[in-house]
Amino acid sequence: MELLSALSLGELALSFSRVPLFPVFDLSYFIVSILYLKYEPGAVELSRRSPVASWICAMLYCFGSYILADLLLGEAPIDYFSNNSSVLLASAVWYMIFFCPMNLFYKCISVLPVKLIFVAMKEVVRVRKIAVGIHHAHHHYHHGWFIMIATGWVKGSGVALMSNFEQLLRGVWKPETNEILHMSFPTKASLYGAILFTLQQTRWLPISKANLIFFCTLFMVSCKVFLTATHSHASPFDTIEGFICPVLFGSAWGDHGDHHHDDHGSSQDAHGGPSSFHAPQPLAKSKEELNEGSRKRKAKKAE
């Protein structure tokens, strides 16, 4: 019975890994990507003021991972734009999201149950892109583990990694939003997934690629759908990192915690929280009163 269940699971994973992404899954990927672009401050105004710049930003959201991967492997960064069907489909989604009459298309896809379906399908594309990126890099560099990991990573989260460049096209410069400095869950998951697929590609991980794609997709879909449904920005890796990072990077982790505590305290001060009762504020007031009193005494003496 266990053997039959294992065989059925293997067949299911193999069939799932062979499901074509175009057009249904790619369409979902484009919808969610450009939907996130519309959430960015000033994106709607940019689409009215400069539709060409808005379209280029949308294409970066849809194909940024391919551009970065081609740059890493020394290939033409605009090579993927020869795929006319994908570019036309992404352009149609961009137009419908930004310019549909009465904003009907945006309102329909923004409904939470519908959005969750698209988010789940986008994660299917993300995992498949990581696997394809690892395979592509392995074809060029058979023993280049770090090259394979880097290629798979940018394949899975290239849009986020080049967010600062995309912001420049919108006339925004926020270097503090660098994705490497503040990794989101998809970026971390893409990195860890790239490591797993690299180990599998180099035969250090005893599992078939189809099964690894299947299990990674289940994990990504479950986590991303839950985070989107609860409007949470947390990461499932936080608990594990909370145990490992203090051991491996103890000093840096402690400094980061102190800095976070200071920022939290300053935010409480701004809202009149508990930090507003710290000692320095009364001391500052008493100095001002003393100075004012000394000025009054000098004025009386002058009179």
Given for the second form:
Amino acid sequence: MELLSALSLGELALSFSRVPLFPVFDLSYFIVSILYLKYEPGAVELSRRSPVASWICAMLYCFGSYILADLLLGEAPIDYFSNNSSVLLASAVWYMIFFCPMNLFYKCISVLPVKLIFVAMKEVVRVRKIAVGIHHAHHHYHHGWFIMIATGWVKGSGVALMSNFEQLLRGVWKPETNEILHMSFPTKASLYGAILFTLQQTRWLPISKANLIFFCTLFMVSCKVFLTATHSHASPFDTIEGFICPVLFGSAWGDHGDHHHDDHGSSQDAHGGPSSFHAPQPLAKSKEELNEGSRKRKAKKAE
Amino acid sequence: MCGGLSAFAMEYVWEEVTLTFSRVPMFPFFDIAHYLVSVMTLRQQHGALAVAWQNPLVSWFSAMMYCFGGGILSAILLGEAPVKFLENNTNVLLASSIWYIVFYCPYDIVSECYRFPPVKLLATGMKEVTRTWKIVGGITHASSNYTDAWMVLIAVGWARGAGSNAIINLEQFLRGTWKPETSKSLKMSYPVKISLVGAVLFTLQHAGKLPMEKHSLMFCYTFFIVVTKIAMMLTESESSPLTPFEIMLGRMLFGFWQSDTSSVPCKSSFNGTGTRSQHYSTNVETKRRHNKKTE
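Switch from the form predicted on its own to the form predicted together with the partner chain and give that structure.
First the chain shown before, then all remaining chains and molecules of the complex.
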């Protein structure tokens, strides 16, 4: 901490944690969220067929974190919609992205440098939401560690955790997969961030909240900007999980793997579905590695 | 002088009429009509009679969803107990008795009577009156916590007025008889649209932006929706008087120029039999988006 004070990072972190989010950072959050909605298959068609359904989906994408956190804590899910200015800003962004003549707005924000700036600002908002969510939960449940972690997690991941129900609104029902079963990088990062912030809130982590916000934001911004710029869906946690998970949760190709290698061989699909019922796999395994593993098991059995 | 007096008398009569109208209690007659229409809608669903004879509890539950769906949805939105509608024992008993006599009356007397057009028209007209009361009640209830939050007031008023559609979908989904492609939110029916209009109007009046008294607005809105609904039922047409405005707004704001002129936006069934030209142009657009995404 002396190093930090020598570099006067403490004051920087403090002023950073007090930057008002509305309107610029919130605007970028809405833009990136609704951009991801537009990437969903059938979203543009939905906006032409039923603008109301498209608007509701856009609102879920933008304010899903607040709705889920309110549901968890037993408050009115519609509570955040009392902020008229935020809702109007999100609606304006939705309208511009979906209905701008000649798609001008979409073309402007899809330019990679501009998109990277918005993605960076979105991560600032995400980390701040996690911190505020944990603070809010701490206010209601002083010793509810898991409640704080859960609230912070849903605040960080937002609509991803209710993606099944949001897709239902669009007329798509895919119960075979959900965000918890196949966690994307932002959801996982929100979980780890929620754990860190809860430890900080309960004084187990000897770091001030402003510093933690600062470092988490730096980490998230750099990871997400790098991932978006390289168009990759990998995650920086893959390598670490590749080491830790076999130790903690048992290797996928250990005792459990021998009993069920028939299942692996016969019904292998992109999600590695059957194996997830029997043993928690390290999520770092890709489809190619799984197929290779099953081939090796078959070869061993044939010997 | 005479003209001034008669104008004053007219205004006085108008005030009296609208005030008296706004104080009419919904219980019991209008509530009976509302429950009757709701349960008859349930009965006309495919397979509802079979469910009623095999599993009365499920049928009763569905009937309660149809009758009280709006209140349930608005309670969920506001973070109150969804079972709050069970608090009012009299209404629940009334709805249950109507469910019983509709489904289990000997020789189906009640449903046969309901098919008789004047009875159907009267009941539907009275149900539309209850819709106004529900929207106003929802907005008043929500405004106790959220005085300035227009979005919340509109959402709660809309949920109260037309929320039963969403709750019905949820209940059918839990029973396993719902298909996501035919979601009512994708194909907004007339009551849903008219409830949205009503919720917006009453919220504006509540916030003081509309220079009308609440009872006058209630009277005018109720008159409009009752007349429109009865006219639609008599002419058996699907298009409401709002349709021209919808088409105009749709073309201006949401790009409905791609659909052909015969199909009405938001009304035609888009279950894969929709306008081909619209699908083609939007498919082309979607392909371009996907290409851009994978660059």
